[in-house]
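Below, in C-alpha cells: the form predicted alone, a single chain.
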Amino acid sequence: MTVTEHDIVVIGGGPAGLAAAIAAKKSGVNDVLILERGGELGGILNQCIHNGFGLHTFGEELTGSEYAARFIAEAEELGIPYKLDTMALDITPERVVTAVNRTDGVMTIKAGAVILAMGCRERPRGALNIAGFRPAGIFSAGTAQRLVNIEGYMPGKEVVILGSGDIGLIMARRMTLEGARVKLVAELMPYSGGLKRNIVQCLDDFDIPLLLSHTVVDIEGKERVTAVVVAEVDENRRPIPGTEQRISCDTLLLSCGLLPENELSQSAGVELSPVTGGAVVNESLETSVGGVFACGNVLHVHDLVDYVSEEAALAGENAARYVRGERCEGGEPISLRAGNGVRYTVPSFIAPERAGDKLTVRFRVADVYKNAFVCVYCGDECVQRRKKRVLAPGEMEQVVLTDRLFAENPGLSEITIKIETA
C-alpha cells in the first residue's frame, strides 16, 4: 500500500471538481491532485451533447462536452495532475483518503484539504415502488442518454417518460429527433420539476404531452415492456382509482429525482441535510468536519453547470486559504433558516468575518408561486423584499448578502429567507 500527502485532495473530475482544483491551484496552492473514478475527467458533461451551457460562465453557449472541454484544457495547462479510473473508497475525519486503481493499488493518501465533488445519481425504480415484473426496457434517463449520445444503442421506438426532470425532459426530445415515439411524460407533482426553457424547447415544441399529477401504477410485460398504466394522483399522491389510463410502448424512461453521492461523507463524519441529502455547510462551503469542503451536485442539485462552477470555484479557493492558515477566525455563526416557501438554503450556517463583500445564498422553492415576494428577514425585520414573476421549485434562486448587512445588525443570530404572497 502506497502513503503520500498532499495539500488538497478533489473527489470527483466533473464540472464541480474541475473548478474546484482549478480555483485551488490559481489561489497559490501547487499539491492539488484530483481523484476520478470515471475513464476520462468532465463527468456527466461528456454524455450532454446538446446545448444551453455556459451562458454565464463563458457568455456564449456551449454544449455540455465543450464545456466541459474548456475547464479540462485549463486543468492541464495548470499542471494539475489527476487519476482516472481511480475510486475512492474511504476518507476519515482526518482527511486521509483511501483510493484504489489498477496501476497503484490500494493508495492512502493524507490530504491538508479534501474538496468532495462526487456528483448525484439518478433515483432507481426499486426506490419507486411500482408494481410489475422486471422487464427490459426499464432504464433512469441518464442511463439511456449515455446509450443514445456515447454507445449509440437506442434503448427503444415506442416511449413513456415518468418524471419530468430536466434530464428527461431533454432525453424526450432527444429520443424524438432519433426517431422514436415519445407518447407522454408523467409527472407526479403538480408542477414540473425542470426548466420552464425544456419544456418548452422538449416538449412543447415536439407536441409531446405532460401529464402532471399523474403517475406509472403498472408495468406490463415479462421479457419486454410491452405497456405501462398511468393514473392521475389526488393531493396526497395516491393514484385515484378510475382514472388509469393503459398506454402502449416498448421502453420507459425513468426521471424521478437525483440523490448526492454522500457515502464518502457519511463515512468522514459529515452531518447531512434530511433535505437535500447533501452537506451541511458554512459560508466557506466547509462541511461539519474541518478542512472538509463540498460543491456541486453533491452539496445540493442544481439547474445549471454555470452555478456548480461558480460554487467549486468557492469551495477551491477557501480549502487553498484552510491548507496556508490564512482564514480568520470566525465568531459566533449565523443560522439560515428557510422559512415558509423556501425548502432549504445553502449555506445553512455564516461566520460574518468570512463571507467576504457579498455572500450568495442559493435555495429552492416547495411550490409554484406567482407574483410572490422573496423576503429576507434579521430576527423579525424585513432587509430585503423582491418581486419575482414565478417562482418555481425546478429552478434555483439566490439572493446575496453583503457585509453592510452584517454591520448593520451586529450580534445578528438568525436570518431567514421566506416567500411572501401579495
Second form
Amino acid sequence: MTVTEHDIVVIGGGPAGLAAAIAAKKSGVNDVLILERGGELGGILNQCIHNGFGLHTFGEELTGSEYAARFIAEAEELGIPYKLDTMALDITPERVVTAVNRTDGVMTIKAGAVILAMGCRERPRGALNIAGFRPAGIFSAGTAQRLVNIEGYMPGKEVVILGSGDIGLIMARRMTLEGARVKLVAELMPYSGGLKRNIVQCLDDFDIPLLLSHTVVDIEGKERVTAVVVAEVDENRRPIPGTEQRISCDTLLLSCGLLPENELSQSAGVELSPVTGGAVVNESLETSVGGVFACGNVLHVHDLVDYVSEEAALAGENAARYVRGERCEGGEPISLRAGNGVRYTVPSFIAPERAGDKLTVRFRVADVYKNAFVCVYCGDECVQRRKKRVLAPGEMEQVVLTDRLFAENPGLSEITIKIETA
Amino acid sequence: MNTVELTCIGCPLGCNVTVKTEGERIISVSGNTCPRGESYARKEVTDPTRIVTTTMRVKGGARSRVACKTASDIPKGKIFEVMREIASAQAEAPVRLGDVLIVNVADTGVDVTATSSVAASDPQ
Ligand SMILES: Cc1cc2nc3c(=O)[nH]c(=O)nc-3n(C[C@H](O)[C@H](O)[C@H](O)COP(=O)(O)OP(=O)(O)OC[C@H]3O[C@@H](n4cnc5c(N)ncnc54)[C@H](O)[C@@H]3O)c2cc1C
Ligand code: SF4
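For comparison with the form predicted alone, produce the structure of the form predicted together with its partner chain.
First the chain shown before, then all remaining chains and molecules of the complex.
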C-alpha cells in the first residue's frame, strides 16, 4: 500500500471540486490533488447537454458540458494533478484519505486539508410509495438523462414523469425531441420545484401538461410498465378517492429531488444538518472537523452551477489559508438561525474575524411567498430588510452580511434570517 | 381577434401575460409587471426562437455520441426539422468542442456545433 502526502486533497472532480482546486492553487498552494471516481472530470455536467449554465459567471449561456470544459481547461493550464477512476473510500478525522483505483491499488493519502466535493445523488423513491413488485421501465430522471445523452439509448416511447424538479422538466423536453410522447408531469406539491423557464421551454413548448397536487398511486404491468394511475392529493398530500386517472405508458421517470452524498463525510466524523443532509459549516465552509471543507451539492443542493463555482472557490481559498497557517483564530462564533419561512442557512456559524468584508449567506425558503421581505435580525433589531416580489423553495436565495454589521454589533451571539409578509 | 396566454420567463415571478392579436397585429399586451414582460411576449407571439441542444452519432470515436447545439436561436417551428437533420447526420472522430458539425441546418442559416469533445477510438 502506498502512503503519500499532499497539502490539499479534493474529493470529487465536478464543478465544485474543480473550482475549489483552481482557487486553492491560485492562492499559492502548489500541492493540490483531485480524486474523481468517474472516467472524466466535470461531474454531473457531462450529462447536462442542455443550455442555461454560466449566465452569472461568463455572461453567456453555455451547455453543461461547455461550462465544465472551461473549468477543466483552467485546471489543466494550472497543472493541477488529478486521478480518474479513483474512488475515495474513507476519511479519518485526522484527514487521512483512503482511496482505490486499478493502477495504484489502495492508497493512503495524508492531507493537510480535505475539500469535500462529492456532489449529490437522486432520492431513490422519494414521493413514490407504492407497495409490491416493480416492473421494468421505472427510471430516475438522472439515470434516464445519462442513458439518452451519453449512451444514446432511449428508455421508452410513452412517458409519465413524477416530480417537476428541473431534471424531470429537462428530460420531458429531451425525450420529446427524441421522439417519445411525454404524456404528463405529475407534481405532489401545489407548486413546481423547477425553474419557470424550464416549465415554459420544456413543457409548454410541447403542450405537455403539468398536474400540480397530483401523484402516482399505482403502477400497472408485470414485466414492463403498461400504465400508471395518477390521482389528485389533498392539502396533507393524501390521494383523494375518485380522482384517479389511468394513463397508459411504458416508462415512468422519477424526479423526486436530490440528496447530498455524505457517507465519506460521516466516516470523517463531520456533523451533518438534518435539513440539508450536508455538512454544518462555518463562514470558511469548514465542517465540524478542522481542516475538512465542503462545497457544491455535497454541502447543499444547488440549482445554479454558477453559485456552486463561487462557493467552491471560497472553500478552496480557505483551505489554502488553513494549510499555510494563515488563518486568524476566531473568537466565540455567531450562530446563524433560520427563522420564520427559512429552511436552512449556509453557513451555520460565523467567526466575524474570518468573514472578510462581505459574506454571502445562502438559504432556501419553505414556501412560495409573494411581495415578502427577507429580513436579517440581530437580537430584536432588524438590520436588513429587502423586498422580494417572489420567493420559492425551488430557487436558492442569498443575503450579504458586511463587516460593518459585525463591527457595529460586538459580542453578538445570534443572527436570524426570516421572511416577513407585511 | 386572437388571445394568447404566456408565462414570462424574465424572472422567477413568472407573470401570466395575455396578448391579443388581430391577424399579424398585436393589439394589446397585459398582465406583465414590468416592460421586460411586454417585449418577451411580443417576441414570443411574432417570432419565437429557441436554441436546440441534442447529441449526434460519432463514427470511430471513443464514445458513440457527441453533444451539440444550434450555434444561435432558430425559429421555434423548426425545432423538429432541425432534430431530424441532426439525427440523420454523423460526426467523425476526433471531434473538438466548437467544431461545426452541420452548416446551415434545416435552412435556418444557423450551424450546429459540438459542445463536447470525443477522441478517436484507440486502434485495436
Ligand atoms: C441532472 C441535473 C441538471 C442540472 N441542470 C442545471 C442547469 O440547467 N443549470 C445550472 O446552472 N445548474 C444545473 N444543475 C446543477 C449543477 O449542475 C450542479 O449544481 C453542479 O453540477 C454540482 O456540482 P458538484 O461538483 O457539487 O457535483 P457533481 O457535478 O455531482 O460532481 C461530484 C463529483 O464527485 C465525484 N465523487 C463522488 N463521490 C466520490 C468519491 N467517493 N470519490 C471520488 N469521487 C467522487 C462524482 O463522480 C462527481 O464527478 C443540474 C444538476 C443536475 C443533477
Ligand atoms: S413581466 Fe417582468 S416581473 Fe413579470 S415575470 Fe416577466 S420579467 Fe418578471
